[in-house]
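To begin, one chain is listed below as structure tokens, in the form predicted on its own.
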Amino acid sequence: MRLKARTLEGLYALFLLLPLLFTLGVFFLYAFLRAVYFSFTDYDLFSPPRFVGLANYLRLFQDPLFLKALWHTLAYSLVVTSLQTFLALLLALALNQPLKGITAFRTVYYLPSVISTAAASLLLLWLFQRTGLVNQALSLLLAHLPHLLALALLFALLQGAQVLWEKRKGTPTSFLDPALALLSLPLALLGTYALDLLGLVQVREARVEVPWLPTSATFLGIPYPLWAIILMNTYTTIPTFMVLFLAGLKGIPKTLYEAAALDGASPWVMFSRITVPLLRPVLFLVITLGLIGTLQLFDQVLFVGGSGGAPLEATITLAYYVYGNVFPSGAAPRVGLASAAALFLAGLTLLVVLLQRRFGVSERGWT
């Protein structure tokens, strides 16, 4: 009777897992095995596959477009994963403070993550046009650069003077004290306005017309259109990872910070010795998800390289290289070559994640 109950329980579990097992079997395992088979053949969807051995893999590394796609993929993955991890952690630390209206701030900062990839790509095309908002904002920034520098200098002088005054009275304070900044900022604004009236700082002529999209020019070895995709993708992925960091921060006992404060630990010591070690499992998750997601960049390359007018050589990634060989424009599909590239991308993703786990942040928590 007991064996029958356990058998029935196992059948129920198998029944509930059946949709997932079917999906994994058909769309992942079967597709993977077919890709492995096609990668050793010359196949164009219309003629029977012809076995060619390792020719497709050797051909990959003789194709300049594949090498460019490989470089773009690795550079994009490294830059975006670093930026989104660092900025998401900073944002989570800021939103973990006990401030009034913090729930509204968390909602506002999470909103970019609900934007679909297509909508984000269209927004990217609009922002990074020659007369788009990015170039206009840069023009405005350069035109008012003297005012901004004067404002920053006056704010630093006023804030520093207040900090010195408070310390002379024996009050412990820091340069970033927000209460002192509430007085320093309006005084600095008035001082900057006075300097403008006296003609000591003036608005300059500045017009930025960076061709972000229709160009193959590079900065730090990365083409401008890919930089545009990097900035946009970082902006839309930060909120998701911010939520993960915020959940991790909520799980750290406050008693640890209270004990450290009693021992006289500074905020930096508490961050480096308490927060970061206890966030290691979340850091591992964020970095791993970031690496896997960025190595598979495809849809934004399709939008920017198509309707955006960016040259293919400036935006191509490994995922787009696979797509371009299966669905080439005006040519027969190269399924064998695309399968070899897809398997190379899968192996590269696994290798990067294993290297990150071995030499970077692992999932092991602090003990």
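We call the rigid core the largest set of C-alpha positions that still match within 1.5 Å between the two forms. Numbering follows the first chain given and starts at 1. Keep in mind that this is a model prediction, so the values were computed, not measured. What changes on going to the form predicted in complex with its partner chain:
Each of P146, P112, R280, L133 but one sits over 12 positions from any hinge; the one at the hinge between the rigid parts between the two forms is L133. Here the chain moves as two rigid blocks between the two forms; the smaller block's rotation against the larger, from C-alpha superpositions, is 13°.
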Contents of the next structure:
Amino acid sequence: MRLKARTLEGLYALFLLLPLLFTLGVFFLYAFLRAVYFSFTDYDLFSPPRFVGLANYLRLFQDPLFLKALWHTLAYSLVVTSLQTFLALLLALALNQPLKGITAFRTVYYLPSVISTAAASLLLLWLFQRTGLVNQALSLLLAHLPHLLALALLFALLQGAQVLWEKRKGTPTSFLDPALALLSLPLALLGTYALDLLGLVQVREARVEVPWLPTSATFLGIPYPLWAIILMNTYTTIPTFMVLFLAGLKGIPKTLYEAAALDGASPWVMFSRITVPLLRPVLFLVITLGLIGTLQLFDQVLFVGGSGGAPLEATITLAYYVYGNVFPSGAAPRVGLASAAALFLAGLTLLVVLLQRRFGVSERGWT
Amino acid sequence: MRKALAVLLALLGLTALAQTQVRISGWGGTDIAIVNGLLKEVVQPKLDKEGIRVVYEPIEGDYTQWLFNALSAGTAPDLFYMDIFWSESLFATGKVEPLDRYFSKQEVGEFLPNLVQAFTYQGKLYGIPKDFNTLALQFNKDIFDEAGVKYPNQQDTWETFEAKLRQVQSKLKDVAGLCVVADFARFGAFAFATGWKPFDEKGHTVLDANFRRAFEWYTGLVRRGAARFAQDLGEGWTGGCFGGEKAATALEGAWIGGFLRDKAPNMRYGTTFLPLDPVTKRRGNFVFTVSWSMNAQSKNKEAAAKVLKALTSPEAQQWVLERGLAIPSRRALANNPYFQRPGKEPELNRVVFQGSTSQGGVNLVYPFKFRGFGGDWMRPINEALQAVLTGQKSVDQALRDAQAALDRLTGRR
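Let's compare: the form predicted on its own is above, so bring in the form predicted in complex with its partner chain.
Once more the chain from above appears, this time first in line as the rest of the complex follows.
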């Protein structure tokens, strides 16, 4: 019997897909169904699982640690996704300029994303020590605040005087004219130096000793250590998204800009009417990937909260909560509870992404 | 030729069949060289006659996770390391074989009673301690000499010890007396000295007046100019500060010996006991210990028991001790000539060895385990220590918060 060409083609496709379907079935579908099953039991890896109904889910919402993890996850996700999307777009626009040596800049700005999270976390621990670089920089800044203020004041005075002078001569100038600043800035620097010599401006005694990591103090409801992780993670993920934006920008036909330029459109109009609408599919991809990635934050919490000395309560996220319950240090595994939390996290991720699609940026348009 | 080869192979196969294989596992790192040496030189020669072959599988990475998974899946080795810290949650599962059947009372009696007690759960013995550690006080002789301060000694109370630290810190501006960590694994020894117990008869944890006394003393060391917070010196443990000469003293076990050998080989350091509580005139301590335990699902339990005996035999412990690797768990080794040798490391090991013995009939030395609660139990106390050490909470507030968290965990009083 001869198979029809179509059937044969279908069989080939199936055959080639088999390895993928197999891994998908074993490591995703089967694992997922097991997790669903365990979430309704009190399984602890050793005794046979006993059905407990919804008890695990109820227990989750009575656990203050879980509620904290939930809040941290949502806040973190929101802040990091907005920050990294905005900054990546900004960077991509800058790196899309036809400048000499731009490739070198692209490489440099892409580098942070190559750093492993473990190495990045170590850097973060150094930066945010009580005697670390961040506190030292802040101390330096505060100590020299009088100088900086004097400099700013002198610059404003000199620049203002020059602008007034030019205006009186009838030349149209703005306050931010770079040509005038070229004269005002060195003069202001000299002035500040003179003030310092006269002893009118002095270095202040300032020592910032904010404990960034071993603390549960919060800013805007988010603990300091989590802010540190936010900064670090934004820094390491921007490059990846910047590359996606760059690819998107390259795909926009130049002719559109040329036509707009002929019509006398300003750069802002070109950006908001041409660039952003045509970047929409990339924007959707970046925001969605960002949300999914940030909702599952784990490594940095392990490095910074687990062994870095930040209190667990100040850094815990849902993914870490799951891990911490499967392998609690020195206690029996709570697989049932962890499965329930994991499913909750999966549901939350799905919900957030759907909401984003419905009310935020989608592939096709702003809704 | 081919025939000869076949015969040879068949013979090899037969001898392999006649042998019983016993799989043993422990963590990786430096332990690999130690266990391999021990097996080759001491254990295997003994077992060859019995036809037992020991297969050693060290685990790099997270050993606890691996062991829990392996025991759950039924693929665990016949014998494995068990850390006292998470031992109780494993004893409770029934996956660990009680050893009373394989060891006589007399054989068990040869090990230090505190260690045997640590691995006894509901009247049954679940592990033979392979070695152990306690906390001791290490001090840098050069730093004390330079500051012109007397060395800490075993008569020191918290107050006299603190006075010495304060002198060192005020004389040598850039050296801390001690660097304190926000960790119950160090602070707990002082809390025990007051007579405070981690759990009362009902199994609840009560942070009482005694606990508070130790807590106030320990967290106040920084404020009173006797110590610095380890993290502010960029270190995670007291040994790190000590090795880098950022602190004059350290509170560590014998493990610091190997670290100092690498990091500061020429450092002149001495070791003495932890200071005494000025009120009770006693000292508390922790016992950190690891046992060899047997898999309840093992197929060759008798052979495994023989391997277990060989691994913890006097010869094996002597071998380990002479290399300065660990403190043996046998009572008889207390009078071992090794401990009496001059030198900083034998002294360190001797003090650590003696740290496990209770004094005056009152036992204030506790194994480093907290029922089945593990790290969950320590976390509220560690966070209270950290909050007070970094000046974010008052002692009152920190202890109130810690008590509330412990009440949630161990039940209300």
